[in-house]
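The chain below stands alone and is given in structure tokens; this is the form predicted alone.
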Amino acid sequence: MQYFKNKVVWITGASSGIGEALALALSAEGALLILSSRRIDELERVKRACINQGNIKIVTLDLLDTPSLLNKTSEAITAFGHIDIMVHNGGISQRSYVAETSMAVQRKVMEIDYFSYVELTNHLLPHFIQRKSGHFVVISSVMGKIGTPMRSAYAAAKHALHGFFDCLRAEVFDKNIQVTIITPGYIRTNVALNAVKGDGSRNAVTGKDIENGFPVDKAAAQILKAIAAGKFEAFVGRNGKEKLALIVNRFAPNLLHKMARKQIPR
């Protein structure tokens, strides 16, 4: 699709998964890329497997470093002069029940996962309001509507980016500023692997629904037809379980925590 060529697209976690798989089909559409993570080898990797290298610049970024995201912003803009969209994708997600996570797992998700996207955002921001142009695409996921068990930390960040993000979309509405929440549900990633449990130490198990989920590849396009058709929200895989579960918790959500409570998670 025309929409994306010559746009400048910054991608956070873009060393894997979902971010990953966006700047491969992002690349493919002609757009110029800056992609962010901690990992500069998987950023080079991932850089390597792209088309139109030329087009694609790399910016290490580490989302629990707060006092780094200012000037991590700047050299964004700087790369290629400025950016029309901003892709919030880094992040980790947490295995565990509430009476068994330690606060400083509590705290460590909302950090990654919700803090860091309001700095980034709140840094990027007057870039936008100043070219009267800008789009920031937030992934969120399906835990960012319901709530199941051993969830609670990585729900709870979620369920806080869509209040700030839907804040925000309504504040920037006249400023020709979008926003673009996506909410993918089971998608073939590491994001269960990598999780952390109560204790921080990683969960290292994907789990069948992860193992079975929906191709990211295929996710990748779902979110590019999203952004390009200026959708306020979007849900992204298969018109399966996940898709089902935001229908019911929409019309019965009392019948979605009888569902959930038989759920747990591995």
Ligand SMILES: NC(=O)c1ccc[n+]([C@@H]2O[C@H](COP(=O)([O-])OP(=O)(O)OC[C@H]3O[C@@H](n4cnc5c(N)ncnc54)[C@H](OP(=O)(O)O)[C@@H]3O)[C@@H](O)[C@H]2O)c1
Second form
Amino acid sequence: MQYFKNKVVWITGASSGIGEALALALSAEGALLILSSRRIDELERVKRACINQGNIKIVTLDLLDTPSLLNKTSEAITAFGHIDIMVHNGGISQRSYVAETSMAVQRKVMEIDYFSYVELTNHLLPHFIQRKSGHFVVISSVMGKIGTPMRSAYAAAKHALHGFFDCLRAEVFDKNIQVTIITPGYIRTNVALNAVKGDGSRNAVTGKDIENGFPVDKAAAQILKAIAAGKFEAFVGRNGKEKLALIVNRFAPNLLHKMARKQIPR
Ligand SMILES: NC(=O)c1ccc[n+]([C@@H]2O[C@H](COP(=O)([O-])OP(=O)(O)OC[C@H]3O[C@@H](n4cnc5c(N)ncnc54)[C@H](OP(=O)(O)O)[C@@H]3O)[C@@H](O)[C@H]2O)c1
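Could I have the structure of this protein in the form predicted in complex with this ligand, to go alongside the form predicted alone above?
What follows is the whole complex; the chain from before opens it.
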């Protein structure tokens, strides 16, 4: 895909899963990459697996460390002098009923999965406006469109992303700035292992849905296609129950509610 050749792409959550797969796919397409997350050793591992390591820079960051994100954005911009595409991908999922979830966990998930995206966007937007060009890619989830048991904080944060970035898309459309929201179904990554439980501890279980999830390299390929096509929103994954849920929610929301009630949390 010629589209990504020499484009500068900043990816958060690049040390694992979807972010890692996007880094590998984009490096193969000739993109210049800025890889971000907390774990430098894992980012170095991903960098070594990429093609042409001279085209890869690392900017470590913690999405929870709000005051640091302005400087991190400047660091990312100076890495190659500009940024063409920002992929908001770093995040954390949740496995807990509302009644068992502390407010600290509700706020933590919102902070990582929603407010950090807003914060980084606010810092990067002036750069895109000045260049009269830019593309925000937002990795949301099917949970950004529906709600099922044990995902209250996660679904809330992902729904909020749609509200914020749909507004932004309308505001900056005439400034040649694009917004693509990706709603993945189950993708085989460490997302469930790393998910937070109601008391703040790590879920540490993968579960059948993610174990049998769509292969992450195929998900990355679908995401690149959606970005290059300038899609506003795109489902990524297999044509399974998650895609069905999106369709049912659109045309028969009461039926979706019944399906969601029966969803056995795993
Ligand atoms: N896998 C799925 O089925 C699925 C479905 C829908 C949506 N998604 C979304 O896809 C995105 C990527 O998830 P994944 O499936 O690839 O899971 P993953 O393998 O657990 O990767 C999560 C990434 O986020 C980074 N991260 C987590 N907390 C962070 C923090 N405080 N600061 C900076 N980086 C942080 C992690 O890096 P460090 O630990 O190095 O910081 C890691 O690179 C998430 O937004 C997730 O909600 C996934």
